[in-house]
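Just the one chain here, the form predicted alone, laid out as structure tokens.
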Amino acid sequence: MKKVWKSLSLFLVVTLLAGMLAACNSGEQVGDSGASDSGVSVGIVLPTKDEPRWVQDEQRFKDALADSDYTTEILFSQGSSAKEKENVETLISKGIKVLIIAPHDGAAAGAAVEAAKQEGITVIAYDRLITETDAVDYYVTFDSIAVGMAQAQYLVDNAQGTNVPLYLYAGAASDNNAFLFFEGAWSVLQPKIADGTFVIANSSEAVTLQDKAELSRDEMGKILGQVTTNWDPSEAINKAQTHLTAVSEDMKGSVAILAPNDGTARSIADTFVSDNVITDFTITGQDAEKASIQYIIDGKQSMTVFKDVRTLVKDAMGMAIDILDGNTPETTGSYNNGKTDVKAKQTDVIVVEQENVKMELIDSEYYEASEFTGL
């Protein structure tokens, strides 16, 4: 009888354990299946982690979906179009419905977004336009021409006398925005070059074209070929050093410098300040990076164009959520990318200098006062 009870007890224990294991295994399979089915709602590809601007964007994108049922994954291309395409393919495989992409190279990104479009994914170009393809649905951007105009107007407003040496610098020729920034700047600077306020110091192509109020893209490309920084502070230093070595002393003294963004502005400013024939300079910037705000407070950079990325991220994510919800996103204009007119939503820009740093960046809670000295 004892043997029977022992056998029965052993049978019950084994049966119970088997049932528990089966339940556990079944639960794991459901969990895995559920994760796979849910996928990623919004895929985001940013150009590099090496610039503070894009790292800040990463966190803001995450925050923008924090209270939503939708999910996102953010990948960085690290300045490589091949990596960018690989990132897009990775996100496609995860089932994204919307792709937000700030391309490293606007033309090269065409192949990547065409692959997304073939899968029925809505493509939003973020901050930088993707060119020469009809596989772009929307474009969320700051008014890039207005950025260049604001930079140039600052140089005009602060020019003293006539024949002020003007040093021109630009972003990467692979970035459509670099052309738009320069187009806006040229529209303001050219009349002041024509009337003798400024004298171009560092571009023979710009000198050749200085009587033209409007430049074709090819003409701008020739100038950019001489003054591009490729958005690289190190390259900006090399360019500035080369230009200062090449010019005569009458192209120094008190000068004006069109620098395309904050990273290059700091590098160029540091290079110019080390030349003892440069007495003072007015230099532009863009992006309101922390390091440049400190430079502005310290009088080492003159201004920056503040593009409130919080608004741009909000616009991009708002557009993505509209699409996911089955609604038509709001747009305010369009940009021709060489293949089609891309519907766009534009965000305004603000000039920041010493006098309004606190109001525009601290009072608006973009930065905290404790992050700076001498404020």
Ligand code: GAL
Given for the second form:
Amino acid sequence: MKKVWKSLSLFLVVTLLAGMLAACNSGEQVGDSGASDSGVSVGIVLPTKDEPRWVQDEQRFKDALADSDYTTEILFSQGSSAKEKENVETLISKGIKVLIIAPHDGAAAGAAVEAAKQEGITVIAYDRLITETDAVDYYVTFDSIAVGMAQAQYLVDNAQGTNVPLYLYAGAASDNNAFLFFEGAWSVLQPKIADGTFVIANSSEAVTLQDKAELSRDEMGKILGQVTTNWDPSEAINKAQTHLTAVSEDMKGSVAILAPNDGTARSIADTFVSDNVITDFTITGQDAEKASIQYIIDGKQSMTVFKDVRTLVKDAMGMAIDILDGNTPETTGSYNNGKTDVKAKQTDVIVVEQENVKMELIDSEYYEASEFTGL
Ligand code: GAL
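Next block: the form predicted together with this ligand, after the form predicted alone:
The complete assembly is shown below, putting the previous chain first.
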């Protein structure tokens, strides 16, 4: 009897071990060099669910990973650097080999990625650069300077006559992209302010700097200090209301508005619509959020800059897989993050307005026609 138990328990142990081994292998289809003996090989951390942009990214990651054998986990930081650090620590404890992270605050995220780096994890900054640290290995991004340039060019192309009042808005100063967007926009707008096409309506700091073709980060910081939306639609409404109350009537009529992204564009547009002395406006956006696509169809928002998140997800996961397989990811350039040059892969952006909305977003199967009315 004893003997039977002995061989039975041996059998059980062997079966259990074999089962565990099989489980490990089925979770890790990434080749020997990438094999992790834990559950999760790639950790993904996104900044917040409050901005539809990042919910889009989550969905695109899920779509891209649906048929894959890679083990990944996506966590959201809900606009908190502390939560972000906690998320990274959770993923470290799950044994990740690669961390893909879009930081809430580019500088504050340094501590989180340094903790990952210490564990030998490869860090990929996703869409937003992590600044002032050398603990970031790669950066996958859209061409953010081109985003700002495209927004500004749209305003220039649609400006009629001279002295068009120009309202400037920007993203959060904790987001490196907000500076890149503004830098790109300023490079196109500044000559048109200098030649009298536009008059700045809502930033005394921008007026002080309006003769300078290139601004330092500090100078941009001063302007952002006055016109930041913090990426928050409510803050954008408050700012827009304050500006419309402060300006004289000659700063109204037909105006141009640089709005940094779709969420803020819709709320700024709604605020300007409700001002009786504003006759019409051109307003920019970014991200091709569904709600803004409907606004564009309805003529309530002029344009958006479409960033095909499918490409960004593909690039980020492609990089992660290269790393897991022991290969060196392909990069196309680099971004200085204040501490080091981070190797980067950059993707182009597309301007979307009423004329091409169907072609770019429906025909490309990014969205379905049934999600909109009046197409
Ligand atoms: C930026 C991002 C934009 C926009 C914004 C607000 O960093 O590049 O696409 O979504 O944040 O979240």
